[in-house]
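Presented as structure tokens, the chain that follows is alone, the form predicted alone.
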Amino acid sequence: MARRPTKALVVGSGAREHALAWALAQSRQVEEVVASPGNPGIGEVARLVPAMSPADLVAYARKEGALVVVGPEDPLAEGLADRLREEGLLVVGPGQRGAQLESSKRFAKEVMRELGVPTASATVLTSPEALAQAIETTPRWPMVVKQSGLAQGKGVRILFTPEEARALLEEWRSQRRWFEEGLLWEDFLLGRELSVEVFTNGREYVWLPPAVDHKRLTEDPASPNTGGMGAYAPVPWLDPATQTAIDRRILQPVVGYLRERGIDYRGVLYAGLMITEEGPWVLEFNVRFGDPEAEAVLPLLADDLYEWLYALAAGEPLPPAVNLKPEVAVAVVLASQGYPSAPVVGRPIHIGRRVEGTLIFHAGTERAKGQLVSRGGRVLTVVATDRDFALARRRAYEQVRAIQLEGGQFRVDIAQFGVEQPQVANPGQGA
């Protein structure tokens, strides 16, 4: 049997990234974590190397003899892990046949039809005339418009009336890449939003737990997209009967096709998905963690992650459940002023207090003159786990409001509900 690497290299730079470099850190089975490029507080926990290209990140992984963990979905939809694995290296991550269903919207569009997964009715336009005809003879309103690329979660837009429609024609007009790769025109779903993710090897998955991400920049829902501003985990409001739907109606057609079509798919399966009265529809597939349902889930997992990772890279057979800690965890994103459209960097951060029970994980920050600033539009991720989520609610708040950065802005109403105790949100494997 082949001597199992003692390192891991995380290729990514955000709070997702951070969160795999914490629970790496933490296992026995891993003498050092690497990050490429990581960002300052990744640095903590792990080393640090520059970015690399691909042909670079091969033979600094083949050097090192890591498990590589592909954070972002850019390297996946690039064919990175295939050509890892061409080497004989072990890569959590989906090849680049597998990682079309998030690259390409109207692909894994297309892929739900044929199986009879439940999802929304689109069209696809590849012209702005055709995004024209489809705003005048729209009879309903509101409608969705998605970028068929990726777009790194803001890629999609609700439209509620034709004259906004009508205005984001004129913004994306001059935007040829996104008519050649087709905008679908998308019916509108009302429901309760709930993201799933599994660990597959593209034969048989297993649950994580259920989280809910808060998308929009602020409680107003017509206020701005973004790549998301909290989540929390796991789901109270999410009965054995949903996610029986979920596990015959959407995960297992999916891993059935990828096991059917020999798609080498070994990671994580992300299903954005739309509870409705009619019961569970898919929104869009992910095929890495989440951002920010990562930092809310992994400290959850009462198992080593490394376990788990390794098990997926070397396409071994999986347990039949991931063991979960007995608490529930709230995840809240500090963001730079002017986030999503305009968002000012460089502003100084300074961590307070820090709050017992509380993680914060980088997202956009950098070293700056040895003074900690913000590098992009989500700074900071704060979690908090507990074993309720009042509790866990208010460790998160208290600490982030102990973090100083001008013009930071955060959702105030992540996890607020009344005091709910989490159903099982361990369902365990499917095949």
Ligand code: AMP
Given for the second form:
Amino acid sequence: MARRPTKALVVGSGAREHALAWALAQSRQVEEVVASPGNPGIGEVARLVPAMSPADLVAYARKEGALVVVGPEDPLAEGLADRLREEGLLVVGPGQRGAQLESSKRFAKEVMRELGVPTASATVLTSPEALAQAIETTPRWPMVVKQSGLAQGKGVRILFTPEEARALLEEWRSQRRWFEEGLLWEDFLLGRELSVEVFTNGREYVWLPPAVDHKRLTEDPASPNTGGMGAYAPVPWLDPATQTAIDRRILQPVVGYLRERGIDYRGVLYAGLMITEEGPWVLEFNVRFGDPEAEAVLPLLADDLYEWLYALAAGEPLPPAVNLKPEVAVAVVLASQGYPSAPVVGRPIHIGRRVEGTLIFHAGTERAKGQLVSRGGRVLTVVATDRDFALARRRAYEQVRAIQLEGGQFRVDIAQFGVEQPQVANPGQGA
Ligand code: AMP
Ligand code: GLY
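Please give the other form, namely the form predicted in complex with this ligand, since only the form predicted alone has been shown so far.
Once more the chain from above appears, this time first in line as the rest of the complex follows.
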């Protein structure tokens, strides 16, 4: 058998990729971590190379003999993992067929319907007229409308009233491609959100610590959806019966489907769930680590991440479980002013005092004239690990508050148990 690669090439430039590069840099089996294109934070733990076309990436990975770890969904949806695998390279990330679980919400719904996996019922709408009719005839609100294709977390709207829905129709009416791909008109689910990530080789799977993301911009449940404003892991309120239901009703059938269909899936499968009174229901699948979930989860691993990623890429049998540190993690995202609609970028970032027991993962940052400045909506993810959530929260927020970024926004309630509310019901709902 060929020797294991001693280089790891991380594709991507967000805080998730920083966490991956950071974890790989600690492996004794990895001599060098390379990131394409990375960011200034990743540059502290990896050698940065520019963004590359798929063809160049294949050539580069072959020349370097690197294990390739694809962070974001877009290159997977475009078939990057297939191309690398066709060339005999080791890559973590599903091929295009498996990536459809994320890149086509319509496909994912059909798979779930076929398997009987619990998920909100949805109708596919392929024209503005069909959406108009759905709005005028739906018997209850809220309803949820979703673009089927990848939309950077911006393709989902919760509509509380017919007026809101009609305004959305006007806003989206001219988006021909969204209608061609099919909009999902979906029932609203009430409950608590949970992110479950598993390592899978397409035959068997192993849980990573479950996590909770915070999708709304602020504590106000009616504030806009974002890519995720913070996460904690593991999840103290997740009971064993729910965990078993997630295995039996969701993960086993879906991984079974991949196996039976011969879908080459090697990487992370992420199930975005709503834990309702009737148990776990699927909101969405992602085919990569969550962001910010990865930033909270990866620092909890006691195992060498490279061992897992190599086993996945090589399609080897997986160990029975992930070994974890006896700690919890709290990840707080610092976002730009104006995020998510119109982030203000180019502002200086001063990290200030470093708080012990914290990590700072970079997302939208760059260096301009020697100064670290903001480059995107989500700028940094600050992570603290500790024995319990109160301690981890204190450290994480102490570090966030030490960072200066004019207009920076962050949520103050990450892992603040007891105050956390389930999602609001329709404020305008009668009975
Ligand atoms: P998604 O990209 O499908 O995960 O949707 C983004 C966010 O919208 C989720 O994290 C939920 O907060 C919310 N959401 C999506 N679908 C539903 C649903 N059927 N009921 C309630 N909230 C939902
Ligand atoms: N945190 C949600 C996602 O990664 O899609």
